[in-house]
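Encoded as structure tokens, the following chain is the form predicted alone, with no partner shown.
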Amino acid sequence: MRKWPSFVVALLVSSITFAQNKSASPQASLKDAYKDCFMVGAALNPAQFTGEDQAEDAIIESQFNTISPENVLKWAIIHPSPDAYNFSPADKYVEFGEQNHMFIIGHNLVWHSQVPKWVFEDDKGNPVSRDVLLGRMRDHIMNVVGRYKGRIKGWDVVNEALNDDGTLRQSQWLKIIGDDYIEKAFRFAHEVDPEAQLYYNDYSLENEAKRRGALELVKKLKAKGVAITGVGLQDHVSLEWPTTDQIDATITEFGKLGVKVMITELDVDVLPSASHTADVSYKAASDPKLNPYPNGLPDAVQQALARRYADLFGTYAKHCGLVTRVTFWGVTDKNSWKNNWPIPGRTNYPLLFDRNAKPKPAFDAVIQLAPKHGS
């Protein structure tokens, strides 16, 4: 792991100009800029692996050497009956990041959200038995991953399934199933591709006490030999929470396991705060205070998403090989899932591309910020 001091970052942030009307060279790519620290890539929608977005397929394709998808992969978009997979869209995904020879990542197979109410249901309603959700479960992996063998590379195998005081979160998956479920799901994934990449993926993982309910789910996954390759933290951060020494203490934790970090979602919310989390069945009331820049984001508020993105990039790059990749959770700042959540119909600015996929300061910050080649 490379050691960068602390005030050789905050020198290095403090020699980014961060002008409004200043662009990196359309040559600067963020794959190159960090291809000796970590893979950098994107979650894509199906306008931009399909062709339909040239002006993000552009950025995509200079930029990005990995990408995830935002929702064809999950299980009520791919499976949505029994007897049915929609397998089109994410056949589609997965051809678009061969075609550009991506790393390509599957999100995701077992989630609390976007699951169809069969999966827990017989025909009369009431909850099925354990055996039929974990024959179910099996099902569906074995379908999924086994149409991607070889081809998807890394899995997000669970997804969020801790609460905020580090507990499992009362999933129907835990209330039927069990708390082995995710074990059960690892060993699915694991059995039907043995070369795939699993992790385990959710947000605010930088506060303690779901940070250490995470530590104790891996420790004993491989405690029983479960095969679970790195752990990913979503970073669906704001300008001023995580504080980066919670970040680098977070991956410095994870790390100590023997297991790869990923940031698997990477945005920066500019706009004032609505809640403390990133659980995506939260909703807020409107309220035009929190929607303050409808009209463009101001000099000073642009220069703090640099600032920010330098201080993340720097912590990131600190940890070189143990964080593995670096992925964004949309590629411009049209299309974030920020813009719409937690209240629907704000103007957000929580990437490096803006509305007209033109490079923002945030992203000249991140590529000034990138170590040397061989350094």
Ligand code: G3I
The other form holds:
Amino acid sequence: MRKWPSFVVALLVSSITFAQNKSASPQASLKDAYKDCFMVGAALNPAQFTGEDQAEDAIIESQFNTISPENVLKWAIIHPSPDAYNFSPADKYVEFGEQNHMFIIGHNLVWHSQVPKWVFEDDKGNPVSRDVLLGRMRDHIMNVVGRYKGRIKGWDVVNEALNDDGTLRQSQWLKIIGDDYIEKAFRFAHEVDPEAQLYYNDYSLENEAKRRGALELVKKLKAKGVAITGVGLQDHVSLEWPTTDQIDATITEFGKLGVKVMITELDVDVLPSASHTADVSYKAASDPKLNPYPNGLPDAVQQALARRYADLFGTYAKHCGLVTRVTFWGVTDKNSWKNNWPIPGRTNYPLLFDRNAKPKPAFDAVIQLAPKHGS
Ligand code: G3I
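Same protein, different form: I have the form predicted alone, so give me the form predicted together with the ligand.
Time for the whole complex; same chain goes first.
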């Protein structure tokens, strides 16, 4: 495992000047640059894995060695009604990953969002019993994980089960099954594919209270012998939050519990904050003051974004081997969810590639910081 002393990271960061308005080396590749440290990936949408978006495919194939599905494996899409599975988009996603020899992630099995109402209700619209819901969860996991057994290598088994204060979210899963629903989901997934890596995935785990809750959860699962491989820190971050010290401490603390850490949904929001929560159900009203860069990102902000990305990758690379994967939540700024959340129709700049699929100064910054850049 490579550990970089923090002064080396600081020196590297301070010595970097980020190219402005100039393309990064077309040969530079994130996956090669970080190959001794962690895998680098992106979340994909159907236009990318069906070959419709060739500009983005060129980036995906040259830059990434792992992929996540932005939406197609979510319950509402893959299992919209009790007896109907819509496997076709997910099949294409998995085929794309195999054709490109990528480590394929499944996202996700049990979440409070994007689950159809029928899952929790009987035919009269009343809540189902614990046993019925456990049966539905088990069938879903058996069918979905079973279909891609040996092909999808790692699953976000439970997504976003915690509140900001570290307590368990009052989801339908919790209300109907009780707090062992998390353990059950992991046990079902392990039963059907014992070789698959299994993760707990959440946002804002860098904040003290929520992190404590997640650490307790992982401890309890491990004490019960549940097969949890790792924790996903989503890292939907801003230019200021969380600090790299918070990220560093979070990675270290999960590492002490004997689980791997993955950065699973990385992006950096450069727009004024319109929300105090990262909950996907939150919506805010449109306001031009909250959309200040509709025609392009000023150089000063472009530079701040590059410095932020350098700091983030410096922090992740301090934990090579413990951090096993860094996945961006999208490929280019054009399709990022950040353009539509929490306010629809904003122009955001959260990723390393711009709206024309060109690398940004932040891309250069990340490459320059890597142990093997440009190879
Ligand atoms: O599929 C329908 C389509 O039929 C319809 O015409 C269209 C109209 O709005 O909506 C489509 O569904 C959208 C879906 O994405 C697929 O594009 C939903 O409205 C939209 O809410 C959904 O947003 C996704 C969101 O999760 C909710 O599932 C985002 O793309 C996706 O980036 C986001 O990803 C989440 C992670 O799964 C968990 N962590 C947070 C992260 C960001 O919110």
